[in-house]
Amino acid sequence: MYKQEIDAAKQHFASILEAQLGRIERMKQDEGFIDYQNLDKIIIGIVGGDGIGPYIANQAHRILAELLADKIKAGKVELRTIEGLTIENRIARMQAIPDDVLAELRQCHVVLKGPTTTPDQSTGMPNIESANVSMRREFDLFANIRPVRVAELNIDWMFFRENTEGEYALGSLGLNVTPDLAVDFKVTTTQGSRRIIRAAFEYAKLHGRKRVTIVTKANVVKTTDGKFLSIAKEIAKEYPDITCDDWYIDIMTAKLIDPSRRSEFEVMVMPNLYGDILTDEAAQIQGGVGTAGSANIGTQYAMFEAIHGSAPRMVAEGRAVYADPSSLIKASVMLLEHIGVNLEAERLQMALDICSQFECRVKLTGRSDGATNEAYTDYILETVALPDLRERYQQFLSRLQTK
């Protein structure tokens, strides 16, 4: 009984194993990280995406053009707009990333990307893989890095989410064995786990952080999560000056909203799905997913994006011009840091904090009773240009400390 179905499932699973074993061999041949300082010109691709994506990407583009003006004029940096990564074009081509768009992306060193819509079969869309998942796999962007800072609550978190494995890597390869049985897959490799965990510890070491927290569900998901946790404990021994602890994902979601505990966390590292859940919760504490950016880092390529979706309802209701661009502006901070433009990145981060957490002279509501994203970006650019920006920023921090 069910022999034909089981044989087909075995064949399907075998093809997945072959692909993953091939990926492991490629990881073993890793060439190491690119040195942006040795490039004659850094090409930064700007991708609008779907829904509110083009609106907020335009504002981030304005900020990068302003902060990098001297380098652009000197031919050291190029901002290149890439069209075509839209849900309409992807469905028309039946590709997660159309071939011509992928070719353009490959010509860039880093990309700033607006949100893209993931096709949803329940709404009648075809079963096309997420553009994000596809891009992470195509460019081996193994580290998803998301900062969350709320000075008033003494929160300064950095999340390291594994980006190329877990449930998401094989999310479009699940199998309906019979009409009654559906199976999805989760993958964890030694190489994939080591590189994301080591990245978290290296970040902590470089930035003077004293604690790295491992988040899994290893008590239940014993094989894959168990591997991730055991590798983390092994790597932790190489960093004796850094405290390493581990939490299960369910209780970790509670501790992030525990006022007596949350400020103790500094750097957190976890498999893919848990990172997606936890960073959305963390962003909500900061002010919502619209305020949070993220970096997707590989050894030879990097992509920076918002963590929220394309918000098609805002577009349908004519509110896209009021969408908060903070997510992509925060992603722009991370992009600037990644390519070594640290002074400009620092000034942009200070301006973003002043405009969103301290001074707040221009308010966004997502509706016509608040500012447009263009007006908000004007506010940030005015703040970045202040000659006493650093002094003003320190004044705000001092006021918080005396509360």
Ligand code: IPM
The other form holds:
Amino acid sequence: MYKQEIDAAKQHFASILEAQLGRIERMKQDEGFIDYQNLDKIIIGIVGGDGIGPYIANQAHRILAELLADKIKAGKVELRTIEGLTIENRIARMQAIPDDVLAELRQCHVVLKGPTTTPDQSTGMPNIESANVSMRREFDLFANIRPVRVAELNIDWMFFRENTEGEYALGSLGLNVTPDLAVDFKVTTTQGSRRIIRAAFEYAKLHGRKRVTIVTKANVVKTTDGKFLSIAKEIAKEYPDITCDDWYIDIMTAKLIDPSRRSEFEVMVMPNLYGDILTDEAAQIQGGVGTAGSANIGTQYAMFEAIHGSAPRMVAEGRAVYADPSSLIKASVMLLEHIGVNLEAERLQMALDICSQFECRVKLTGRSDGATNEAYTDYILETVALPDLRERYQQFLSRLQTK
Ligand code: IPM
Ligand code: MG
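I have the form predicted alone already, so could you send the form predicted together with the named molecule?
Full complex below, order starting with the chain above.
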């Protein structure tokens, strides 16, 4: 029965295995991280994306242009706008990232990217892969790093989401074996797990964080998550000063909203899909997905973005100018840190905290009763430029501690 279908499925599976084994060989050739300080000029690509993307990317662009003005003038940094990563163009070309756009992206060292619409067959769009997923794979951006901080709740979380494997690696290569049987694949490799888990521990060590939490569903998804968890436990032994604990994803989602427990978590590391879900939940606690930025880091390339989508509803309702640009501003902080522009990164982070968590003089609501993203960005730029920014920031912090 179904011999033909099963044979076709076997062939499909064989080609998947070959490609994944090839990927493992490439991962084994560890090239080491690029050193931005050695470059004559750092090229930062700016991609608007879809929906609210171009609106909020424009605001982040203004901020980067301001904070990097001296370096741009001296020819040390270039901000380069990259057009064409739009859903219309992607559908017209039937490519997740059109070839010419990919070639332009490759010429940059880092990219700041607005959200791109992910085609979903159920809405009548063609079955093209997500531009995000495609970009993460093309540039081997294995670490998706997502900070969530709520000073008032004493929350300071750093999520390390594996970014190239799990259910995402073959998300567009699942199989309808028969009209009744659909199969997707989940991929976990030794090399892929080691590099993200090590990145989490190294981050903890470098920043004096005392705890790394591993999140899986290894009790049920035994082979792939089981591998991830056992590798994590091995690596943890190399970091005796850091406590390592592990949680299953279901109870972890509950603990993030448990006030008696949540502020104890520090650095968390997990396979791709769990990281996708958990970081949206975490961002909601911080004030919504619109407030959360994200870094996608590989050894040779990095991409910085929001954690949310392109919000087509906001655009359809004429509210795009009220979309919160904080996610891409936070992503800009991470970008500046990544290329070693640390002082400006720190100032921007302080300004963002003052404007969004402490002083909150200009409020965004996502609607016309709140500020536009341009007005909010003006507020951030004004705050960044304050000569007494650091003192003000300290005042806010100490006021919080005496509350
Ligand atoms: C994210 C997004 C993406 C993901 C989508 C747009 C493909 O939700 O960056 O978290 O699922 O990774
Ligand atoms: Mg997501």
